[in-house]
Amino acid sequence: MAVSSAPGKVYLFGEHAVVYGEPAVPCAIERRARVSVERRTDEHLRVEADDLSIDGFTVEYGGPTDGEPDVAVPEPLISAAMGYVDGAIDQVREVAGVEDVGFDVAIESDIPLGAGLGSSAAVVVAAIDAAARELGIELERTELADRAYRTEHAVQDGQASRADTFCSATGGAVRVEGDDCRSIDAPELPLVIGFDGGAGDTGTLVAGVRELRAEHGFAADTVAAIGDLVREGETTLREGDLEALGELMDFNHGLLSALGVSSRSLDRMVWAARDAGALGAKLTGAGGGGCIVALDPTDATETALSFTPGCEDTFRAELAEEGVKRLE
């Protein structure tokens, strides 16, 4: 049996734009998705994923790949927990060259599910570095991430970026442009996580910027100018700016909410963070529901937020320095 972890992350800035070739910088927290696997006598493949769960949605299936389990879930939501698991045993079973091994895989995982902390990438990553090892093959990072935005790529209909999956596989705070991913430096950062107990609908909220996008001339611009900022951000960052920086979070989460991916939640305690004392923040990920995060050093933002309705969890996170971890 092989078992590996790997992060999940916030945006400091630049999710969606980053889509239309925009930078963005992620960084990667010490929040993980656990993958074991162990490979079968048959071609079958079987996941238990207690823990990757939504107000008790857990997932469990067996057979082939096309099997569909019998659990009462919102079909999306499903179909989507099974795609990731499937494309990331498919990456494996190509790079291994063989198309009838079939695996046992158990995934346990304290990221919240479509919540903006990158739970999907952090699944895959582990998933496909495990049953890879599980097979004798020990794959570079760089590739590890490549095979990862492959199937975030195709089960989100193209519309997945680089960043998750690369900030995923390799840690730390990084730098994603198009298909240019690096490693960046970035200080100790006091970050406070936030989330409403919800999941947004990457595949809706994606579309909906796009029609934005398409249909004026000024939501063009509004990506246009997240991508100025996250440029004014990576200056920010290197130097350890971390007053400069909560100012450009908050800017970024304007910018957003004229895209329309904001929501009262994630509204609501972006400005309880901030009347907390907060330096910045911002919603991270797709939005609609889900995560914000905020900079502050003090206790401050975490007892505002414990005190926010609609808050249903708030904690500190700490920057993942080392992405996949090789466990078993």
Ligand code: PMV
Given for the second form:
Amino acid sequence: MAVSSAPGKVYLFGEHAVVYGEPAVPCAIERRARVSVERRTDEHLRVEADDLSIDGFTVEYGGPTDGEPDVAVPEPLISAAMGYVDGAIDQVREVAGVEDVGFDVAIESDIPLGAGLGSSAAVVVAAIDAAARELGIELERTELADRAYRTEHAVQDGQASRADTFCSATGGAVRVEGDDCRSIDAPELPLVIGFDGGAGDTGTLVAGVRELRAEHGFAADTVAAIGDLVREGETTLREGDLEALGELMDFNHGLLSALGVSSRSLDRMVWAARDAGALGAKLTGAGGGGCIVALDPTDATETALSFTPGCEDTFRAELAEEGVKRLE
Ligand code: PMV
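Having seen the form predicted on its own, can you show the form predicted together with the ligand?
And the full complex, kicking off with our chain again.
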């Protein structure tokens, strides 16, 4: 058996604009998905997921075309989860040059699903890494990131940037611009997460921004302004100026809001963090619901969020220096 874990991430800056070739800066956090993979004697795939933020499920099937899994959780969630695992295993079959190899896959994750913390990327990265090692192949991190990206790209109908998968594979802070991904230096960041218990629909949100951008010059300018902000954010990050960083996060949230991807609960959490004295706060990821990230070295934001209506969970998130970890 091989076991790998991979971290989730927050976007310090740049989600949505990254889809149009602007740079973005995601940052890996110490919330992980762990995937164990054991080779089977047949070519079937059996997937067990206990700790995802959906009810546990177990599915055994002969392949993606083998009919609908019979489980009591919403179909779209199952299809999405199975799509990611299927895609990850296909990548490994391709690397190993064997079509008919089967696996038992067990997934545990403490990253809320679809909430802007890169849960699917973490599962895909850890699954590819563990399944490849189970077949005796150790992938370089860059190849791992690339194969995980291709999996997400296929499952998400071409609507994926390299940000989540690269960040999850390599850890630390990352700069992404188109196909160019690189690790960058970051100071210790006092990150606090607020989670509204929900999830946004990334495809719909990305499509909404695409429409706005095509329709209005000022929406295209807003996307370009996010790019300018990210470029300034990179310098600020290098200089370790947390106050200036917070200010840029506030501004980034405003621009995302203008693009229509925030929500009442995200705005409420952002304002609770700001009122509590956070240096800055913004939504992270696709938006529509899910998580915000705030910058606060004190306990005030976490305390305020824990009393904010609509905030289901709040926690401090350490930067994950290490990306994929090979546990067994
Ligand atoms: O919600 P997440 O973590 O999947 O982030 C989506 C980020 C977008 O920029 C909206 C889309 C993408 O793939 O970059």
